[in-house]
Structure formats: structure tokens, C-alpha cells
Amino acid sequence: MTKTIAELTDCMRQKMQRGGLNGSLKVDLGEDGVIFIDGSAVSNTDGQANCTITTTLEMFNELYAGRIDAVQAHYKHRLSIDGSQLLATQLTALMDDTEGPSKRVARFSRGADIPDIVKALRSTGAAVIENCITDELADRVAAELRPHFDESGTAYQADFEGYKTLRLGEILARSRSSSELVGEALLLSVIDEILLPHCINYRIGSCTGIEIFPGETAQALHRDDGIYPIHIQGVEWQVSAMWALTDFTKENGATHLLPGSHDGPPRATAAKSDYTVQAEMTKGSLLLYLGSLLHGGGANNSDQPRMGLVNTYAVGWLRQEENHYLAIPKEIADSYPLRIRQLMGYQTHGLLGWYPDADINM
């Protein structure tokens, strides 16, 4: 039901109690008035504001109910926002429900339909998908990384991977139990809608374990498509799935994410902490995000650690971020089905990647 001003205005009182904005906008609603908020003051005075947003009722009902970003909506011409856009982007944030899951983004079954889950993911540019493996799975492959954690987790620790976090590469040569997860069907059906009209396949970018410990701070926020020199606008260059191996919540450290960051242009180049949403899940949840979405590691206020395994999907014709030709020993490459091995990379696109007797139909 589509709310009058006067309830937009009851409502985004309540919502600045969480702690108002980092300056003063004005939501222009044309002649139905104007919502003014100056840090977590909010009246119907107009005035000159920091951010002034110009749409209409309905559309800020759309935006009020999490159905669409600012930014978002902004760059789709559904309303204008003159000033900061920062502030735009932290008012859409400060609406989410304090309890629950996001609005911002969606949640779906296993059983879920694909094209419902491909929507959300290019709308706002995350999804999870809850209780996607067994917990018999998820332990499983946590149990085989378990020694290798403990024996080489700390060589990457730096200032953007934190020092309170391990991590792991070479997981195919570690965790014969993942390829269960790179070539898992309902992902790879998700990763074909989105990556398959730019190129005649994809491989596994990177695959990476990461385990965040009691003490660790957030990661800076981050895109993970940002190690290539180059972007094109619409063209997703890969997808990040990230495994829940242990519970993630907001207290030990689940993934931040800025819905409708992948949005543009122009991309932004800079987000602060305060304005995302954190992606709980349930061990064996799946949290899938596109590579030109600002997210970053939570930081574990907890006394648990959590673990977790992502692997990036990117399109045929880039260089992939992990040499999995030399990181995976080729006895053990040779080891797995065929549609794991061409994930690794084991495939030629065209005829990039051609050696003789090579099928470059693959």
C-alpha cells in the first residue's frame, strides 16, 4: 500500500534514530511536498540541503520499501540526486529494518527458480542462496582445509588480507571435496546467465579459503574484478560465489556488501563500512556477488572463528588471477570429471588458448 508523506515522514523519523545522516538532504516529492532530514532531524520545512533527491511519491515509496537503490534508481532515471551521492546512498542504508534480513538483498531457497535468482543478482548485485549444500558437505571440505590452515594459512596475511585472517590457495590440490562446490549445478546454472553472453565460457578465476578470527578488523571495501586494468560498463568480467563452511553472522565477521555498487557509471571509488548490509547465513548458504560489487570481510567481534571458501568465475578470454595449470599438480587435475578440469582452465575459448590436437570446440 502506497504511504501518504505524512507516514514517509512518521517513518524516516523513526528510521534516523538508528543515527541520522553525515549531513542534510531533501527528498523533492514534487507537489505532493518535501521530506527534509538534517542529521536525524526530519520535518517537511523546505530548505537547501547537502543532497537534494527529486522523484515522486510513488517512487519513494519504491525506494522506501528496499524494492531499489537511490544510486540505483538514479542511474536508471527514475529520480535525480543533485549533491552527494554518498548521502543518497547512506539514506538507503539507514532504511533497512535494524532486524532481519536486508531488503537490499534477496534470499532464496534451494528449490529456487534460476531466472528469480539471476533478477535480484543484476539488480541489486548480491544473492544468497540458504542451505545450498549439506552440513555434511560444508564439514567435510572445512575438515580436509583444516591441516593446511594451520600449516601455511598465515603466509598471506598483509594489511589488505588483515592479520588475524588465514588463508589458502591450491584448493583443488587440497580439498578433493570442493570441486563439489566449483562445479556445483545450481551455481554454474546462475554463473551461465551472467557471464555466457560475453564469452563462449568461463573457468575459475581464483578459489580461496579464508578463515577470519576472533580479533580480525573489516576488510576495506573492495571490487573483486578491480585486479584487471580495464572495465566496460554492463559487461560483467566474473561472479564470485563465496561457500559458507561455519555460520557467518554480523558478530564473527559475515561479508559486507553495498547493494547497487555495481551500478554506474561511474563506478564509485570509494564506500565507507557504515553504509552496507552483512550477508548472515547458515553454514552451507551460499553467498553469490558480482566482481564489480564494493563488499570486504566483516570484522570478527566473536570468540569463534569463521570459515569460509570463494571461488570467482571469469569469463574465457581473461587471464585467470590463480594459475591453476601450475598451482594443481597435473596428476591431480587429471584426477577430476572433465567439467571440473574445464573450470580449471583445461579448455580452450576459440582459439585463445589452442596447442595441437587441442578441441577448440570445448
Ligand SMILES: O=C(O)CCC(=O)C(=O)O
The other form holds:
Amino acid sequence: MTKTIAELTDCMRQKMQRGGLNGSLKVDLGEDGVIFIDGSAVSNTDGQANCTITTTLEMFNELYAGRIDAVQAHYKHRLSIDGSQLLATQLTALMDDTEGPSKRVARFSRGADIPDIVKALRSTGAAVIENCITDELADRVAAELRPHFDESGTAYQADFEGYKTLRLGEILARSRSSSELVGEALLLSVIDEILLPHCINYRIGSCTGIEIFPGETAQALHRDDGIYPIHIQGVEWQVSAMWALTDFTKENGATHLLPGSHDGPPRATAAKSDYTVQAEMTKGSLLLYLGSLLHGGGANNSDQPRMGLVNTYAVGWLRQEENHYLAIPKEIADSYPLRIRQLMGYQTHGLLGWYPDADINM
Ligand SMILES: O=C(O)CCC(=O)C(=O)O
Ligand SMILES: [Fe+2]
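Counterpart to the form predicted on its own, namely the form predicted in complex with the ligand:
Below is the whole assembly, all chains and molecules, this chain first.
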């Protein structure tokens, strides 16, 4: 049932008793009026705010009920955020009624049993595998990416991606050693368990180098599978694998996670006032999180950059996020082992992606 602005104002007033926001935020509902929140005070009086969310009464009702999250609404052009994204994130977290089932992100060593890692991933939505690769390999990938970060890392700077963060796509064309991370055996064994119940095979969605520099602010919390317009409860479409190419610390921007915010419905945030945990990990460690888990890059308050390589793996019947056929020149793609080519997308899924080449049709 759609709530009126008066009802929503009342509900917000109650929710803000939990602690309120660290600033002022205005929800501009056009002809229906405004909801103005300053700390924990809620009114309908218009004014200047640190963050303005412009949307409709109908869409704000959807957000309030947890049927859509702010980032998805933003992508669908049903909502715009002007000013502090962190306040918008705080608002969505405070609007949720549910307690997170656990604030712990399980940590494993390389020798851990796959079923234990899978169980942790399913239960909280995330898991860390410490020292999954050697420092030597992490350094080698970082060194191969370095000139590309320096040359074209600013190409994707925007509100969501950050303005003090360098980003790179086309990774397999730029760093040969990164294929060792993309095809890492322990990682793929975990992905098998999560994705193969829903597909014949899976492939890389995107493969992105992310270097967060000092002074960067926290990224808006989001779900990586928000790029797809629907979500089916119980069907996980994507798993993200974040490789630490430098140490990830609280100070330098270790990824924020909301344990328990995966799956649904409702697709609401599952946390209250102090609502995220950061995936601190040493260089060479791996953070796995489900495509449906709320997360975001951290603020870098240190004096050193934080570098990661994040690969998503998606069920084989979905369109890949990055177009690997165009991003990776064919001769480079052909030079990789079969498994890496398959993960790039050179493999059919039943009849999907059919092409007259017997090697890749299966
Ligand atoms: O850099 C990070 O820790 C996370 C980045 C992220 O989640 C994204 O860009 O989708
Ligand atoms: Fe993400």
C-alpha cells in the first residue's frame, strides 16, 4: 500500500530515533512536497541540505519498503542524488527494519575445505581467503597493470567510481599474469558450487583494476548484480572476487560489506547504525562476495594507494558486463589456455553463443 507523505514523514521520524544522519538530507518529492531530515529531526520544511534525493512519492515508497535499492533506482533514472552519497546510503540503511544475521565475515586459509567456504558465503554473503596467492604473483600483476593505470586509469572517473580512483578494464589484454587470478583453482571450485546449480557453465562478467588513492571518499553501497533488471530469490547470478594487490586496511579503503544483505526479498539493507564491516586483508588475499550483497569501496584516509583486481563471475546465460570479444583482441584471446578462453566467453551455453567452432561449443 502506498503511504502518503505525512505517513512517510511519521515513519522517518520513528526510524531516525535510532541515531539519525551525520548531516542534513532532503527528499524532494516534487508536487508532493519534501521530507527534510537534519540529524534525527524530521520535518516537511524545505531548505538547503548536504544531500538532496529527487524522486517521486511512488519510488520513495518502493525504497522505503525495500523493494528497490537507491543505486538500482538511480540506474533506472527514477531517482537522482545531489551532494553526499554517503548520507543517501545512511538513509537507506536506517530505513531498514531488520537486524543483520551476523556482522562477521568468515576468514579462511588456502587449505580450508571448499564446503566450509561455500557455507560461509551462502550464510553471510562474503568470505575472505587469506594469502590465496603469493606476494610475488600479486606484485607481478600490479606491475603489469601499473603503466596502464598511469596511462588510462582516469577514463572511468564519475560519482559512483570516484574521482581519486583509477580504474582499468580490458585486463586480460593488459596483464597476462592476471589470467592466473581469473582461473585460480580454489576460487573456481567455490564459484562452481554457487553458480553451477543455475547454469551449464559460467564466465567472467567484468574484470576491473581498481586503485583507490589517498583522499578518496567511500563509494555508495550497491549490489554488483544491480546491473541486471531483475533478481530471482534463491538464484545467485554473480560472485565477485576481489584480489588484494596491496594490503587492504581500514585506513586505505578496504571494501565495506553488509553481511546478511544478500538475496531477499525485500532487497533492503540488513543493518543498523554502525552498519558495515570492512574486509581487511593482506596482499595476495581474496575477498569473495555474492552479487546480491551490499558493498562498496572504502575511503582512503592513508597516504598510500590501495590496489585491487575484482573479477565477477556470472551464470553463462547472462550477458557479460564487459564485452570481452571487443575488449580483448582476438589474437591475445587465442593465446590463452582453453579454460581462460572459456571464462572470457568463448564457450556456448547450450545454444546460446553458438558459433561454428567445434572447440568451444559444449
Ligand atoms: O574497490 C572496492 O573495494 C569495491 C569496488 C566496487 O564494489 C565496485 O566498483 O563495484
Ligand atoms: Fe561493486
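We call the rigid core the largest set of C-alpha positions that still match within 1.5 Å between the two forms. Positions refer to the first chain, counted from 1. From a predicted model like this one, the values you see are computed outputs, not experimental measurements.
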**Message:** Superposing on the rigid core, is the Cα displacement of Met12 between the two forms 2 Å or more?
**Reply:** yes
